[in-house]
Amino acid sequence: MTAFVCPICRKELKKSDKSAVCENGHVFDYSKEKYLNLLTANEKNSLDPGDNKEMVAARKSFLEKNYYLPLAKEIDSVLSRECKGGYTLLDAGVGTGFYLSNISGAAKRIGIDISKHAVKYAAKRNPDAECAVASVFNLPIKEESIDAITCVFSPYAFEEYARVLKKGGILVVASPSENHLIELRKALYDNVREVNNKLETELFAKLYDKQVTYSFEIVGADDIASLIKMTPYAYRAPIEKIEELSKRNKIKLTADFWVSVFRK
């Protein structure tokens, strides 16, 4: 038995050799990295949904330098406090699998992302996890089967999260706060928009918000370029500003996140 249900008929998927199959005969092959592609044709808004290959590679390169490790550790700390040992975790919008790989207490780990390029990396980084290409707005997961969900810089599919979480389950959402990468934004834009993603939703009871703020320094033009490429700034900021910033070899930045914790 896998962690997933068939995206076509919603029946449970069972492992069969190198595939997963439901009782109605719908078959999904495992990739060589051992993930499933459960994104149906009518869910695709393009030929290559989600973050593209270049953006995902940049994110992988940046995160592997541990610039955001304090955030990962805070998420793990929250889950350790709020969840009983041996819980089932879903990382909704798993990306390259960096945050999932830093969760220490889950007995079963599941990763979902709409980008096949991201899931490829996530599955390789987390060989003991079950990963799949799918939309967080149509999770191929059984109702009330998950103990905890993490959502790190991913779309907020609150209705789906409420559907798959068990009663009393925990939702941890990480989002940028007011001063996140403020130095980078000021270097790229003449007028910097205010950011405050402190979340509220009527579908869950909020337990608390925790602000995670720290300073870090990027040394090396390659890492600076990776940071720009992994953000929307790569295609929204003025080209001349990006080129000017790309010539720098060092930049001091502020990391500023909200970690919002909810219970179903």
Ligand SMILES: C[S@@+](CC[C@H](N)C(=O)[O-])C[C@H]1O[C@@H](n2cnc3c(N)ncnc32)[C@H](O)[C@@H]1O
The other form holds:
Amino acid sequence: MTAFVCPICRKELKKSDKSAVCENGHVFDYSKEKYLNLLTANEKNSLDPGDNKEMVAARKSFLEKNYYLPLAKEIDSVLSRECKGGYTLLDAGVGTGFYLSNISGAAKRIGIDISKHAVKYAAKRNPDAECAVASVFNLPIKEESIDAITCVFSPYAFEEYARVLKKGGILVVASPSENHLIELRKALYDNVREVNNKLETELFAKLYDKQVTYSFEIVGADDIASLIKMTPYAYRAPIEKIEELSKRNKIKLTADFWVSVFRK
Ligand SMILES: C[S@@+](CC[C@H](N)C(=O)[O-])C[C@H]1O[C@@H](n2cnc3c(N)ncnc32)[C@H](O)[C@@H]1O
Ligand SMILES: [Zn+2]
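Counterpart to the form predicted alone, namely the form predicted together with this ligand:
What follows is the whole complex; the chain from before opens it.
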């Protein structure tokens, strides 16, 4: 059995050689990197949904330098504290698989993202995880089959998260807080918009919010360019300001995140 249900008829998908197949004969082939593409044609709102190849490559290269490792460690320690024994984890909006690969305690790990470019990297980085291209708003996952979900800067599909989590299951959401990359935002915009994503949702009971704040320095024009490319700034900020910033060789930044922990 795989961790997934068929996106067409919702029956369980069984592994069979190089494919996954449901009892109604719908067949999905494993890619070279061993992920499944479970996104149906009518779920695609574009030819290439989710983060594009360039954004994903930039995120991969930035995260591999471990600038956000303290956040990954915090998420790992929340899960070790809240989830006992060999639990099943879903990383919803897994991206390049950086956070998933830093979670130590889960017995079974699942990664889903709508971007095939992201899932390719996530599957490579996490060969023991089950990864699929799918939307978090229509998860190819059975009701009440998951013990913990992580959602790191990814869409908040709270209804779907509530559907697939077991009763008592844990949802960990990471989002940017007020001062996240404030120096970068000030360098790019004349007016810096406030962000404060301390999350609320009525579908879950909030256990606590933990703020993770630290300073870090990026050295090297390549890493600065990757950071700009992986954020929405690459599309929204004035081009001359981006160019100015890209010429710098060093930048000191604040990382500021909320880690919100909920129980179903
Ligand atoms: C800001 S990135 C975060 C990725 C990863 N969690 C990380 O922090 O490295 C947001 C991710 O959500 C994915 N995404 C956007 N809409 C989605 C959807 N409807 N279902 C699944 N993933 C989605 C994007 O492709 C992208 O990989
Ligand atoms: Zn089917």
